[in-house]
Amino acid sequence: MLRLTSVEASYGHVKALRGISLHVGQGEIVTLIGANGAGKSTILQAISGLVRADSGSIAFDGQDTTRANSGQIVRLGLCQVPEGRQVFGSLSVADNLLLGAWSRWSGANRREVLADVQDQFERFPRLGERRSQPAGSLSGGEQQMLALARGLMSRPRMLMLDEPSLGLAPIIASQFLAEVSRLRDEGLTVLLVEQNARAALRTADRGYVLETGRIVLEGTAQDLLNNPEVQRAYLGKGDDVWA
């Protein structure tokens, strides 16, 4: 469904991605793990059209999106839920959801969009209870629910999640990743960047390990969990890490 081939990207004179090649198959959860600054978020931004690739190619569902803008990419069915949630704090929960469907908002689709808002309230009942509250008044976990629901409002075929557990209590983070697994079971494809490598690999089907803008390891999630180098560098002591 998604394929990157030899992608390089820079911030000014600093090379952030160095020959990144990876793929995500339909119905998979694929995770990117690595230290801060390894290039994980830059990969998502390059796919989303927020960072322009210097070279290489990006294709989504067989269509070259290397030079596409973010709006075009969302309309193709590829949506990113950003790091830090970035909800519109002064707007209500319901209005945040409506903004997630901006690419679909037309006279013919408005009734459909409003039905999707109700679907998200059924998926996340806590959001339904707070539908009229300003999004900025929600807890961190509730804001993360809202960010995910807002992303789903575009009806994506593939969702990219950037550090969804950041700042969340362990039990809330675990529940969130369980919801990501349920979305995969419903047919959604997911590319996941997650600070907790063990939890990410327990959620994912496959993974890639990045160091300084390069992919240094790839494999099934179980193979990476069992890899001594990955265990030593990223997985800590195991059972004391939430997942």
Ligand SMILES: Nc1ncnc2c1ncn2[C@@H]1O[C@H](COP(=O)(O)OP(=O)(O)OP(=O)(O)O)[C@@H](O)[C@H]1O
Contents of the next structure:
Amino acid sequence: MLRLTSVEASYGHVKALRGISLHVGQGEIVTLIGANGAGKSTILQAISGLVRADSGSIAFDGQDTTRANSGQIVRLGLCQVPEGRQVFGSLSVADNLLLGAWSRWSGANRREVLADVQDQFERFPRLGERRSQPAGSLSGGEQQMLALARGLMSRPRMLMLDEPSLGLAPIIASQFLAEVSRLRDEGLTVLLVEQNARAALRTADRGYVLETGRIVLEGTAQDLLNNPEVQRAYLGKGDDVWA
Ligand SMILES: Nc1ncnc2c1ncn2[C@@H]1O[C@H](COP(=O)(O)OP(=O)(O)OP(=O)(O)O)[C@@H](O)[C@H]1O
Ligand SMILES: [Mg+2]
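Alternate state requested, the form predicted in complex with the named molecule (shown: the form predicted alone):
Below is the whole assembly, all chains and molecules, this chain first.
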């Protein structure tokens, strides 16, 4: 569904991605593992059209999107939930969801969009209960749910999540990842960047390990969980409480 071939990207003179080749199949959850600064967010930004690739190519659903802009990419069905949630704090929960439908908004589909808002409130009842509250008054976990629900308002076929559990209590974070699994079971394809590598690999089907802008290892989530190098560098002592 998504394929990157030899993608290079830089910020000024700083090379951030070096020959990145990866793919995400329809209906898979794929995770990117790597230390701070390894290039995980840059990969998502390059796919979203927010960072330009210096060379290499990116294709989504068989279409070349290497030079597409972010609006075109959202319209193709690929949506990124940004790091740090970035909900509109002074707007209500419901208005945040409506804004998530910007890419398909027209007077003619007003009813369809409003019905989708209702669907999100059924999926996330806590958001429904708080529909008129300013988004800034929600807890961190609720804001993350809102950011996810807002992304779903574009009716994506593939979702990219950048550190969705940042700053969340472990129980809330694992509930969030359970929701991501449920969405995959409903047919969504997911590219997940997650600070907690163990939780990410338990949620994902496959993963790629990044070091300073390069992919150094790839495999099934199970193989990576069992890999001694991955265990030593990214999985800590196995003392985390995530499910
Ligand atoms: N806007 C920017 N301007 C200049 N350099 C940047 C910018 N964004 C990222 N970089 C650099 O590019 C490299 C990759 O950063 P990136 O944000 O992709 O890493 P990451 O794997 O997402 O890290 P983290 O786990 O900390 O989020 C780093 O060396 C970083 O300093
Ligand atoms: Mg990042």
